[in-house]
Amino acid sequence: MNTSVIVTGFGVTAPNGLGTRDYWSATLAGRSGIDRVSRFDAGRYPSRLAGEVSAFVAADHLPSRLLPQTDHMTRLALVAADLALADANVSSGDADSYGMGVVTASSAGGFEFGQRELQNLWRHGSRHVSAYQSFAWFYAVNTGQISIRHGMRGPSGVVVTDQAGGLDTVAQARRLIRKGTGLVLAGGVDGSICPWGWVAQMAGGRLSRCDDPRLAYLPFDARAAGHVPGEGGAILVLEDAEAAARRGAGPGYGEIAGYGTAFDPRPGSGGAPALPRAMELAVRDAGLSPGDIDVVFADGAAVPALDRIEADAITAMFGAGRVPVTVPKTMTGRLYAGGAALDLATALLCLRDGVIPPTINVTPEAAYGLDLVTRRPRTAPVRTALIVARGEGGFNSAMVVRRPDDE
């Protein structure tokens, strides 16, 4: 069955940003999150930079109960899906509650939660360990805290695919729907800025060393050498239309139009990478061709092997230099199971108003050829655009977006 999903409101909690309409701002004018780490004292870690939201005060938007009992992570997960309701203009209380749904990704769960209840447990004793520890640390426990909090009984669940799992969400969510449920809360927030979180993100061995905030996170650029991490996402509310339509919501932000995944080969199989299959198989899901996606929002791993990579699927599909690709990403950082959802949101505001963000301090390597749109926004007739994800560990998804009047 091949329901019309469209996205009809979404919240952003992003390091440049508090709510859509600040990171819209801050996104446009080209306003970076990306400072030293505050949220612990990183200064003996070989990368001191990350992506934090630094405005936001948890006691600010939730009730004094919520707090005892979440991670930082999960508080800017629950703010996002209460902005993403309220954008959508739905009242949970007045719908059916089997016929809601949640869907999110996840990276890592509530380390920072974790990290401090383990302490307690090594200083104090078992006695000094908070009951709340048996979930908060758990990956799946946004989707929870979301469904509770907004009586949410309908079919829920959690994705675990790095970067890419902002798409997959709504993909699942895209499949709830066409099987009957009514409305699903869908995207990532993430976040583990806190020592236990940093050496795990360090393992990985992708992380910027560069102290500079300007030059750290620098994807299809001869400079790159990592990225920085960051904190937030996006939560959206997706429908079917034609439900949509009755219920007075109008067409939306617009329609989740295609999607793709694919997996790589075992590492050293001296198997081609995946990411061109999701790719292409995101724009045959919408029922178009390469020349009608008017924007490419990248990945941008800023590891020169994965930037060619990806410049290389981008190329291949459409030619070099000839469709405009962004990565907004380079003003937060990589928010991991966040990243993509914003990218998405970021993606629909493109389609609303008209005009291509931009990727900030990077000079692009003309080897890469790449129509990257650099240092201001880019004003053009945005009908369609893909947004393309990867998570560490050989996850690859794309996702087509189409503008409400061309659907």
Contents of the next structure:
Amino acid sequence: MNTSVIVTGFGVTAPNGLGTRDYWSATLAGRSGIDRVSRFDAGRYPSRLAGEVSAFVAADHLPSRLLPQTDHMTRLALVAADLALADANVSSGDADSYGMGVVTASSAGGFEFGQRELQNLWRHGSRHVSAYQSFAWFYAVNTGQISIRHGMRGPSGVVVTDQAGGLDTVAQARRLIRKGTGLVLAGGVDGSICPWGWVAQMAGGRLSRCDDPRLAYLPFDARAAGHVPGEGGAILVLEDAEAAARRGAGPGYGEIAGYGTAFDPRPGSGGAPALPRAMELAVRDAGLSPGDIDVVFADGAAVPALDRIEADAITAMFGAGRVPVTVPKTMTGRLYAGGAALDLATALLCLRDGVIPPTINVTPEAAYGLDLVTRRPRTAPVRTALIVARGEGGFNSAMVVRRPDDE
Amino acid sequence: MSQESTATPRMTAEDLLGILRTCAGVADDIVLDEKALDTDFGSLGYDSIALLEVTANLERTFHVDLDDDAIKASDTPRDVISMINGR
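Please supply the corresponding structure for the form predicted together with the partner chain (the preceding block corresponds to the form predicted on its own).
Full complex below, order starting with the chain above.
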């Protein structure tokens, strides 16, 4: 018996908007949050642009008890979770605390916090290292802090699959709900815009070295030369549709209709990329065929070989130019564990308003055969969306969301 | 080395309240002032890891060696002032 699982609320912390309203209006207007790095002096590094949540003042949102013990990205995650619960009209006392779980994605943990404490260790000695370092750096820290703040003691966990994580957490939430947990917070908020995080990302070889925010991150463009990193993401409230109806939550933003994931073959083995399989599994799991999908939110690596793999997967499934494709993360940069969660929230807004947000700055390379929505948003009857996400190291995940009145 | 950095300074109530604010913040429903000096740390909203952080700060600031469990949740700020100044 497969329970229908719906999204009843979400919270967004994005470089181009804090909170859903600001983010969505910026995204439809094509307003980017990518600019020069301000969180540290990146002047002598080869990559100098980032998508930072610039308007964020943690003390305006969180109690002072939490500030000494949290990394910047954990503070963003706590605010996203607060916004999500408010959006879903859930307050912590509403349900049995063991009936609510938390599953977040992470790529690096609290790197900026960790860098500071390692510097304290190196410069001043072990007595100068914060006791909070014991957990503040850790991959699972956002799950733990959200769980403690809202008294959510149900099944919880963390998924570490880079950019695919945002979708993988929602799939895990759906599994937990189908096993009987009433409500799960899922998604990801990430970011490690500090020297230590920066050099780790540089080592991956996929960072753009362009200094022009309008030219630095151009997926599916002939000029594509890597991505701009960003911070932020989204946290979503997932519930059993029937339980949500019983508490009067309404139909929500949409149903998590399908999910698929597949791992790439060993590099150099000559095996085919696994991305098409993840996409096929997601559409099949939703009980749909490709012709039923109204829009694709692409991963958009902006590395030519990876763009080629993704474009081929899309055209193989849908036919060349047969489905609108968009990459709104051209306005935020790639948010690692937060990226696909934000794409999922964006897709739900797209379903709600019947408007596909644009991919900015990109001139599509014709050879990819994609109907890329560029420059301005496109109005369209959108009942279903396919979200595609790839994590460095071989992770491929895809998810189908369906509008609530389309079941 | 100067005289000040080697001598063990006396701790005032305001010193300790400042260290608590810096190391552990203040819970939403708590007013952390002189009236809180006789309330135990648990009731003030500080858990064991917050007290560990405070302990490390006291060691650095007042040049003392303290065990990790020198401050317990059942202690009050006034107990800590007495402990530091009594050494």
